[in-house]
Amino acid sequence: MSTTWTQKHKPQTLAEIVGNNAAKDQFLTWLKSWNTGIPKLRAALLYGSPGVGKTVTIETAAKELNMEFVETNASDYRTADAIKKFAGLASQYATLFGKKRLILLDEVDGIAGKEDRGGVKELAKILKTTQSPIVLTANDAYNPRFTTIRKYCLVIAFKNPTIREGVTHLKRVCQKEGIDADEEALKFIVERSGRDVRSAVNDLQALAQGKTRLTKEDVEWLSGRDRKEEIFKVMQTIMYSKDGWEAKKAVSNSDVDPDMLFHWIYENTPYHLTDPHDLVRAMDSLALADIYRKRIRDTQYWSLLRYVIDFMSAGVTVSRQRSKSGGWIPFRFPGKIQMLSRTKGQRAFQTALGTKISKRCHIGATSSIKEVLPYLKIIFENNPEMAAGLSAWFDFDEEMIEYLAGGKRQTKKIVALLD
């Protein structure tokens, strides 16, 4: 499978990152200030729309300054305990080989919702005392929930590059790929991407496939493209193309997230591969893809991603040997994603409860949710006196009590006994 140009031409130095020169200089100056002691502001908050270069700036700066880089997505760490376990420990202890450490909490917008269980408050405490630089990224730094955090951060705005900067970057890519491109064509690509550099490079790769020259006429069709329909085009190619290479190329040239695409393929394969033998072969390929997805999650070896894409694209495509097309069959939105979206808040809440229970009962949070929570719900719904005692022992807040009690009326009884 051909490498995506966004990865192939990923900036290796800060100078190669498109635009935002003042923001990059400000960030680098702050990072270097740690060499002479701990600065007044121990954290930096980089904000701006997706695709403007926030994360790649942080990664590249760490590489240029030879720092140990520790990264996580903040939306995975909503609770105070989880934030403390990851960022708290990393921020206080030295590295094994004496390097300076740079800690990145990416997409902190994810901890600014109803599911946040003290995560923002705990993060503010860590930012006050950290012994290593911590960098946060967000789309909107002025979310009211970030008021406390902002006090401890150097806030740096990242803006979409200008049309000229975007065109200059695409010219460099074209030069490396041996493509003679008209400037008007490149300008059109940048404008249509909304000055999102990542999307512009993906569009360029799709448009220039198999060409050595790119003209304005070659890109005009882009004006009528709706990005929301992209996943349907990829699915159509995977399910009905006769060429496995074509299916892999469709995935390579798309902006579709591989995990999202996996669920789309898994959901729709039984409806489009009607022959049982074809379906077995396709599901075997998807099972192998899922094994590699699990290995990536466990080991963070992202080089394995090519096997995921191979099995779920070409593997499914070549499985179609006997299935016949029975007219138009609509693609269905993945049921698992719908279910996870609906239950996201509830699952986060159960995790917070499980963490409280695990501290007292000395069992894992998952075991707490499965083995203890169901009995607690029965007690809280039927015995306010015992529920009040348990609430005090587990240190449940009123919201947790209401969840277990199943209603406001029972919650008031329990809280009154607590008071």
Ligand SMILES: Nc1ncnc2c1ncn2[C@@H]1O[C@H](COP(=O)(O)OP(=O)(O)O)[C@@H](O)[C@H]1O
The other form holds:
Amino acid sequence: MSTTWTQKHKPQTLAEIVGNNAAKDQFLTWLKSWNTGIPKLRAALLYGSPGVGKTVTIETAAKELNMEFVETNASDYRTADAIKKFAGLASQYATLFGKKRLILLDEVDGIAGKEDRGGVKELAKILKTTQSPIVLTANDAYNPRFTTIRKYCLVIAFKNPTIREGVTHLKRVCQKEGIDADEEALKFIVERSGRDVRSAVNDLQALAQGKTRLTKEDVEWLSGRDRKEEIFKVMQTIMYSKDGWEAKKAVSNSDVDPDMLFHWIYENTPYHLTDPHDLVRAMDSLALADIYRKRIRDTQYWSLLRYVIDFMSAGVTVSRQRSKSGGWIPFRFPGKIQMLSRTKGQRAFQTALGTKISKRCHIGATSSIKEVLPYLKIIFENNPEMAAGLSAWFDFDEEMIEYLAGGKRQTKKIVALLD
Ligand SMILES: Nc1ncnc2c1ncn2[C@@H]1O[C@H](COP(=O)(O)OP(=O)(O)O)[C@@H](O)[C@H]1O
Ligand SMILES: [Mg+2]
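What would the structure be for the form predicted together with the ligand, rather than the form predicted on its own?
All chains and molecules follow, beginning with the one already shown.
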């Protein structure tokens, strides 16, 4: 249940990795050249933004060429000992069974810190003499600290895939998940991710997991600038902080709408507080928050909002006592919010109607909707003559009349009387 879609739908062949065709070819050609002897450059440096497919390209290439794949993370190579171990790996031409070896040194951006001067020098020495291909990845290859390392590497740039390429990948994921997704919706997700495929797949999972259909309206929610990042940050703190006070602060310092946040927390809590005892405590707390929400709605005592915030933030945070927090679980977009965006058109229509009413009745548009609209509906449904008179007075158009009359037949009657 908690597998991420980036893992579950990771490309299995080089062909399934979208974008960067020239870079992939260049890399593969270099790797194959080891079959006929050691090439001049014994290392390759693949660089580019996060989430564009650098690591998965290397992994898949090793698999396709039937090589032994040794993956190491650069941050493990801070000590002389570790570097020696790494040197040992690199000093052999092949494994015992004759398989060639590919060594990955992933995410080297961190390795060239000030304290690592010695490490970088040591690494450069290994790159110069290695008997097996070594591949490094980095976000920024032109960091001056890499000058020495770069000399020994075939430097290959990875660009962010195009929108179309990103969509191709999302389509494949949707097909495997049995989701019928609109092209427009997928395009929107890729655009919003800044063409970072990993992040686009994460968003897709949050928006579409468990659904069979994904429309543009379902994803439009992403368009609010920084809203997603902001909400995810607050959610992360509420679900995983050890400190209730910190969670409360995260909510009050953000300008996420508390009502919307409530739905986010309510819908996501069961996936993050997996221990049943924790979940009961959290749900109790959310129930209390909900009671205060209702009281605010009924009485407009907004000073009660702080209790809502306490119960839904700190209350949930301190409920986590036994739940394990292993692995990354994506936050889901609450169904309620998706529903609100779907009825956005309807709400815009109501506002237009409210404006017409407020002009004549000299009250605000919101009050018009709340106080006048229900009576108008009763009149329009039952008394065509009066409805016609009111329509003329308010200057309603036919769409508005139909909305109030609630049926085509009644609408026709009213319109006929109007004429
Ligand atoms: N170009 C791509 N084509 C298909 N999937 C991709 C691509 N780039 C990233 N992904 C997905 O995102 C995950 C992370 O990609 P990764 O190769 O680790 O990115 P990077 O190393 O560039 O940060 C992959 O496992 C895969 O699911
Ligand atoms: Mg990577």
